[in-house]
Each structure stands twice: as structure tokens, then as C-alpha cells.
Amino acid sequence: MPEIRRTTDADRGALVEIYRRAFPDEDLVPLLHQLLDEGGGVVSLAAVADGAVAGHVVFTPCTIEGSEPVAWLLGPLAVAPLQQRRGIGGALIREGISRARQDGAVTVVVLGDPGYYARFGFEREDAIAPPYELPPEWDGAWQSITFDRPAEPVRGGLVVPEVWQPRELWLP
């Protein structure tokens, strides 16, 4: 398995073609630059493999209008073509999720392929709303996994930090 850490800026370059390689019809980079110098309890966490970073996730802290507890959106995420199907992505997601919980957060959210993301225990959510209303056809995209389960579920709409706030981010 790889090495899972906390990226630095000597990352940048090889992070910078992960994405351009892993998305060519996507421009994630600017994304990626405001994140990682984003600061404010970002967590940008690399895999290492065979001696290069292999993949990369990115971990947001956000509240939920109205409460007091902590969401972490998951995104982006990526794993150079060369290195997919060999667990990295999964291992990036474990390693946050994990460092989730032992934050505090009550869940993470992410916005993305349902099939993929149930093998790590994300549900559909309806209790916390994206930033903005997502197409029918993306029905079941928008998911959660929520540790230590309230009685009563946490409601309201995720609120992001600045980087987060751009519609197209969130839309086609």
C-alpha cells in the first residue's frame, strides 16, 4: 500500500500533472492552488508510491447552517492513470475519513460517482443540502458518511469556505 501523508509544496509539480493526466477534459489546477493555499484547516493529503506521489485528496472543513457541528467536504481527488486500480484512491479516502473523525467532524460529504463511493460507507444524503440544487440526473450523487449517528439527523445546507463558493464548481 502506499505512504499516506501531508502534502507539501514540493508536491505541487508532480499534484499539478496527477490532475492535468487524471481529468484532460477538466482544468482542476486553479482549484487545486486555492485549496492548497487555502489554509484554515485544509487537509491535503498525498499517496506515495514507488518513490512518486501517485494520488491526492483534499479534505475542506465546512459547517452546516445553523449548527454548531463540523462537515468535511471530500474533493478532489485524484490518481495518476498510470497508478488507478491499485487502491490509492481508497487509501487516500480511509486516511481522511479517519482523520475526520479523530477531528471531531460528524461527517463528510462528497459529491460524486455513488457506485464508487459506497465501498467506503457513503449514503446518499438528504439532510444536508449542497451549496446549490444539483440536476435530476445526478440523483444520489450528493452522499455522506456520518460518524456516531445523532438521534435526531443534522439538517441545513453545507456552508463552504470562499474557494468552494464558485457555481460551477458545483453544476455542468
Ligand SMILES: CC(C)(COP(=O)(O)OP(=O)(O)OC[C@H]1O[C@@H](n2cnc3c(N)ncnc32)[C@H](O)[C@@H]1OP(=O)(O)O)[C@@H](O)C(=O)NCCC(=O)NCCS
Second form
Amino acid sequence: MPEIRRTTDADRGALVEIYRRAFPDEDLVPLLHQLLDEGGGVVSLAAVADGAVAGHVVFTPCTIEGSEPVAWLLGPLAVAPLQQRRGIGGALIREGISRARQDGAVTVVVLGDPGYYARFGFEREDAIAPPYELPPEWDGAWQSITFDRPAEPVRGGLVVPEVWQPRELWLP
Ligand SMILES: CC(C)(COP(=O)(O)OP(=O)(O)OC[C@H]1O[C@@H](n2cnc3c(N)ncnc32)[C@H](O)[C@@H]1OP(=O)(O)O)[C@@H](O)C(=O)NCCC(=O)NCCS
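To test you: the structure above is the form predicted alone. What is the structure of the form predicted in complex with the ligand?
Next comes the full complex, this chain leading.
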């Protein structure tokens, strides 16, 4: 299994390469830099396999409008194409979920392919609203994993920090 650790500034070049290769049709590099510039405000994890950084994920702690709890937003997630299908993406997700739980977050939310995220226990999320109304064709893509189900479900809009506010990060 890969070693999972916090990223450092020395990883930036390797991370840029991974995002360029994993997302050939989408430029996530500006978002990557902005998230890395947030420093301790986000949890940025690298997976190291065969001595090199092979994958990366960011978790951004957010709040939920009208209530106290913290939700961690998962994304982006990328694994170098030559290292995919070896469990690296899964290892990054599981490590982040475990850190979110230890940190006292009530849930981890993600906008992504349910075919992938369901493997890790994510389910459709209807009570916490994403910052923008998503198009109908993305039905089921807004998901969450909730740790200790409260008697009353946590409800409200997800309040994201500035880095996650641009509309184009959420809509096609
Ligand atoms: C999605 C991604 C992070 C998965 O990383 P990974 O290290 O290959 O993931 P894992 O090894 O843990 O899991 C691989 C399994 O997930 C499956 N999988 C990958 N993407 C999937 C998807 N969108 N829907 C369903 N299954 C998917 C693979 O087919 C593989 O299945 P198998 O184990 O039955 O062969 C990686 O493919 C990637 O970087 N893709 C391009 C960028 C991207 O789409 N990021 C996610 C943005 S939300």
C-alpha cells in the first residue's frame, strides 16, 4: 500500500504533473495552487508509491449554514495514470475520512462519480446543499459519508471558503 502523508511545498512540481496527466481535458492546476496556498486551512495528502508521489487529494473543512458542525469537502483527487487501479485513490480517500472523523467533522461531502465513491460508503446527500444548484444530469453526484448519524439530520447549505466559491468549480 502507498504511504500517505501531508504534502509539503517540495511536492508542488510533482503534483502539477499528476493533475496535468490525470485531467488532460480540464485545468485544475490553478485550483491546486490555491488550495496548497491555503496551508493549514486544508488537509492536503500525498500518496507515495515506488518512492514517488503517485496521487493527491485535498479535504477542505467547511461549515453548514445555520449549525455548528464541520463538514470536510473532498476534492480534487488525482492519481497518476500509470499508477491507477492499484488502490491509491482508495487509500487517499480512506485516510482523509479517518482524519475527518478524528478531527470531529460530522461528515465528508463530495461531488463526484457515485460509481466510484459508493465503494467507500458515500451515499447521495439531500440534506446538505452544495453551494450551487447542480444540473439534473448530475443527479446522485453530490454525496456524503456521515459518521455517527445524529437523531436529527444536519441540514443546510455548505459554506465553503473563498477558494471554493467560483461557480465554474461546481457547474459544467
Ligand atoms: C478516479 C481516480 C482518482 C481513481 O484512482 P485509483 O487509484 O485508480 O483508484 P483505486 O485503485 O482506489 O480504485 C480503482 C477502481 O475504481 C474504478 N473506478 C475509477 N474511476 C471510476 C469511476 N468514475 N466510476 C466507477 N469506477 C471507477 C476503477 O475501474 C477500479 O476498479 P477495479 O478495482 O474494479 O479495477 C483516478 O482514476 C483518477 O485520478 N482519475 C482521473 C481524475 C479523476 O477523475 N478524479 C476524480 C475526480 S472526482
